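Next up: just one chain, as structure tokens, the form predicted on its own.
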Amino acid sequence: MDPVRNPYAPGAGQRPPELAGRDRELQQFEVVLERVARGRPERSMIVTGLRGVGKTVLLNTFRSMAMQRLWGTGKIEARPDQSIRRPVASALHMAVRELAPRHRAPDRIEEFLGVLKAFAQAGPEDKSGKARVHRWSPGIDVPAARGRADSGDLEIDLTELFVDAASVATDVGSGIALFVDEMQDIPADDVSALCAACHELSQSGGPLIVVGAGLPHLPAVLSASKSYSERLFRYARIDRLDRESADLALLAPAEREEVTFTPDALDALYSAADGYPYFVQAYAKVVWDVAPGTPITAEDIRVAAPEAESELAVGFFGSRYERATPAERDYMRAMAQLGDEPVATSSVAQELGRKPSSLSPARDGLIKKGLVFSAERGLVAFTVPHFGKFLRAQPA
């Protein structure tokens, strides 16, 4: 069939043509927006799940929903060993710029921008003790404020900045939403500061929310930082699509192009993709290009599957595997040999004939790279669906 008309989109964070199976989460966020708009107390929101289940897509959809309500929005992607000070400053700068045209007092906006500039520039000194690590030139023409959000203590500064940003949103009768992707990668001290700032907002009722997305162990990361984080956020765990939703993700965009699938083809695609949204898109895109016409059949799936699996092996699995060191690869291969469910770290050590303590650097390196996560104390699991199957298929 015509590849130009191919509707499927297996890109990283790219919205699929049909966002199926996420109605519950969308309704939850709609409630959050409406409650904040009415001045009701509401928690910020956290979305968790494995790689490829559509967390970033959902985060971007939430952002679009907030923008439709004329909220100010900003988004950051957390990175290990990088403070969130500058990214948060940039994101809130964008959010307030969206609100500024509706504010009746330009002086109030300038006052906030002065605080924002001071916040961004108040990072810790470098090792020489001379220069600031987080010097920032965002094109703000106002001078940096003094005495507000500039102490250098991120918890104090972020709380003051959030309170001031929420005040600007209140002035225009709107809200601000800060979206944080890969939230589990925020450094521990910064996580603590972010939770403290959100806690202050929850008590004051300011119309600013933080919406985060991360791997399944993100709630444990937040809880380890602040014990009250379990009550601070509204958590939504997303997983693979059920059969009905997976079929909808395939059929709806195809039917808009006057193409359909036979029941056997849908059976074969669900078996291959296992309901994971990224895999659904990846297989469907290749199948479309291979199929001679409509309806798409189970034989088309059989012909296309090797090419789809080859693309996944290189782009989805292989690119992650290549990031690991030899010791980390040994650790992952041992995990794969033990099965696809979370495995005990002691069992991995036994599989490798090593002491558990000697494998801690490899395990910690894999967690830091986002390849595995600690499902619970003493257990580890892959962050990527079917990664164990991929590793078992590789030559020793």
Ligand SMILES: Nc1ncnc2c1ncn2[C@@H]1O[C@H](COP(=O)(O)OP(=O)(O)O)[C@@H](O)[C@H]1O
Contents of the next structure:
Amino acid sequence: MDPVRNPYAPGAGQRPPELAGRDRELQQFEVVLERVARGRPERSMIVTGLRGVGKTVLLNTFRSMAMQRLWGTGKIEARPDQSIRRPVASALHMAVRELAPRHRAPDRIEEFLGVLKAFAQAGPEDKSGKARVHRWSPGIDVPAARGRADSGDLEIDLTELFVDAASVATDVGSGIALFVDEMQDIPADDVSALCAACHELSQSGGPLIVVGAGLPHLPAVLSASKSYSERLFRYARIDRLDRESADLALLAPAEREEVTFTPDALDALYSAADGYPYFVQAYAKVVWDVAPGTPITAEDIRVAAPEAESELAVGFFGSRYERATPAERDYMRAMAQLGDEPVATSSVAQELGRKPSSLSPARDGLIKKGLVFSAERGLVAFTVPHFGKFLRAQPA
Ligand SMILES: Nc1ncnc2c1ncn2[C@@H]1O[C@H](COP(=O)(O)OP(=O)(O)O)[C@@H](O)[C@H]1O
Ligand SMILES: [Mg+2]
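Based on the form predicted on its own presented above, generate the structure block for the form predicted together with this ligand.
The complete assembly is shown below, putting the previous chain first.
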């Protein structure tokens, strides 16, 4: 059918034509926003799940919901080895700019921007030793203030910055939401500073929330950092879509184009995509282009499957596999041989005929690259659904 009218959207962070099966999370976030707006004590939300289940898309939807309520919003994507100081400064700059036009006292905004600038510039020397050569200033044309949020200690500085940002939001009768994607990648020291700042803020009741998304082990990362983080955040684990939601994800966009699927076709698609949102979009995209007309049939799915699979093999699986070193690839192949459940690191070592300790660098490298996570102490699992199956299908 006409590829121009193809509604499906495979791709990281791509907004799906129909956000299926996430009503509960949307409702929960609605409650969070409403309670924070009313100054009620509220835990913030953190969305976790495997790659391709729709965390980024959900986080972006949360952001739109906050914007609709005229909150100030900003978003960062955490990276390993990168301090969150500057990204957070940019994100809060953006959030406060959204609120500024409604503020009655422009000098309060200027005051905040001065603190923000000082915060951004107070980071420790960078690793190259070229300290403050490029004194980064995020396009803020006020002088940096002194004596607030600029101690160089991220925990103190973030806390002060959050309190000040929250008070700007209070002035305009609104809130600020800071979104953090790939939250598991925040360096350990910064995670602890961020939790501490959220903790302080939750006690003062200021209308600023940090909303996160990350891999399934994120709750463990946060509790290891600060034991009280369990009480700070409400965790929403998202997963594959159930049958009804997966059908809705396919049918709703098609029906807006006056196209439908036969029941057999829906069966075939559910068994191929296994309910994983990324796979649902990927198969549907190819099937649409291949199908001669409506309704889309099981035969169309059969014809489209090889192309959909090869696109996934390149774009979804292959692009990640490429990032691994030879030793890391061996490690993952051994994991794949052991099945699709989380596997014991000791079994991986046995499979490879190696000492467990000698494999730590490979395992840690894979965790850092976000290909593998530690599901529980001593267990590892793929962050990418069906990754084991993909590896087993590769020539050795
Ligand atoms: N609820 C949903 N219904 C239908 N498709 C979805 C849904 N959530 C995500 N998708 C699709 O899944 C893919 C992956 O979404 P993304 O948010 O990037 O996942 P993650 O951040 O968890 O890796 C995108 O192509 C997106 O359009
Ligand atoms: Mg994502």
